[in-house]
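Given next, in structure tokens, is a single chain: the form predicted on its own.
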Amino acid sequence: MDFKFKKYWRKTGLNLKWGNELVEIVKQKKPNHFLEIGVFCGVTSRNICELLNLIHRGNFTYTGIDLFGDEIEDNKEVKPSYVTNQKFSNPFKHIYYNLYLKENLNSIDSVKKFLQKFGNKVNLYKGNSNKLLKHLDIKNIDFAFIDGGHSYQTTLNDIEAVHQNMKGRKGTIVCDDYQDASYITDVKKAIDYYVKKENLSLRLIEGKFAVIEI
């Protein structure tokens, strides 16, 4: 399947590089409900929808998690630099968006519009996701993409809620920011401490991605 990653005019984590070898992994899962755990505008979002209803012809989920421009309750979180910076490089796209549509990406409105052709597949979640995970039926998640909260304790709660809805089942997590970050320092630590102590596989792809098979 000849399916590539795209920015679509909108501000992206993930540059085309690795935004493709996620593309990759789901590729090759083929998984049917997808949980994202820090959504910011939607462009990975809108890559992994148009993705499954290829694969699946329109029978998958996807479930996304964001503060949706809401500020960070923990004072140990620290903001990546994409999220603060709403700021287009590109002055066309700031014309267009900042000063014609006066539209922030980051925000559920925004979000779900870009991703309303998906219909019910597609459900969004404005929250934190160390209270939002504890209320959630996310029993059916077969893969999940995590780059949300990058303190210790939320990559950990994050890590162990979608690990013990897997339970039982074949899944995959994929833990973006694993240590190729400088301004990150406690994801690879929750990481390396919850595979260790419930002996699961743990995949690093150049340090940026943590694959953990369950």
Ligand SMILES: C[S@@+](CC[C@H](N)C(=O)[O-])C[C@H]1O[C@@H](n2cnc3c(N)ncnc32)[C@H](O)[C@@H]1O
Second form
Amino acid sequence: MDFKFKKYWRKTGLNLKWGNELVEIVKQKKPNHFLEIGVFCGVTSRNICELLNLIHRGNFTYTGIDLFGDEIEDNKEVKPSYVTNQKFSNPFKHIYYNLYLKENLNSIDSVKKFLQKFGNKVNLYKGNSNKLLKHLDIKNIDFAFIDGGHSYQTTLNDIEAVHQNMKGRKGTIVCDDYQDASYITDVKKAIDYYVKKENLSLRLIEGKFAVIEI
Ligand SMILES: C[S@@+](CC[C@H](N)C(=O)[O-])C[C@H]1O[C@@H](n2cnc3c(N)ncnc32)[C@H](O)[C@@H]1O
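Show the form predicted together with this ligand, please, the one above being the form predicted on its own.
Full complex below, order starting with the chain above.
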């Protein structure tokens, strides 16, 4: 299938190389129910919805969780600057989004609009994953892309919540930002701890994506 990751002239956490790496894993696994923790401006969301729509002819769901501007009470979580301000290096994007549309791309309304063609296949939740995942029904999720809070505790909580709900079924968990080129991240520490504790297999893609297959 000839499908390539697009940026849709928005801001994205993944560049084209890494977007396409994720697309390849999704093409292989063909999940029906995708969860993304850390939606940001919805670019990965949109790519995944387009891809799953092609693969399953509409028979899929996408669930996305993000703070969408909410405060984080845990002071160990580093609040990324893009949550509070929307700066663009491209001046045309600044004019278009900030001055003309006056649209915050990391808001639930903006992402809803961006994904509206997929109708009720898309479920978006605004809030802290540490709290939301305790109440959300994610029992049918068969693929999770974990890319929300990058502190040790949030990463651990996110993986645990997803894994406990996937147990006994087939599923895939991909965590972004396993290891920075120059230092060991909290994300890596949390993944290594959980994988060892639960005796899971871990596959790394160039040190960045940590893939756990269940
Ligand atoms: C690196 S960005 C995600 C990039 C996105 N996956 C993409 O591919 O474009 C991280 C996002 O996680 C969200 N976030 C951070 N901590 C969170 C938390 N505890 N719960 C939910 N979302 C969180 C931030 O608001 C931010 O939008």
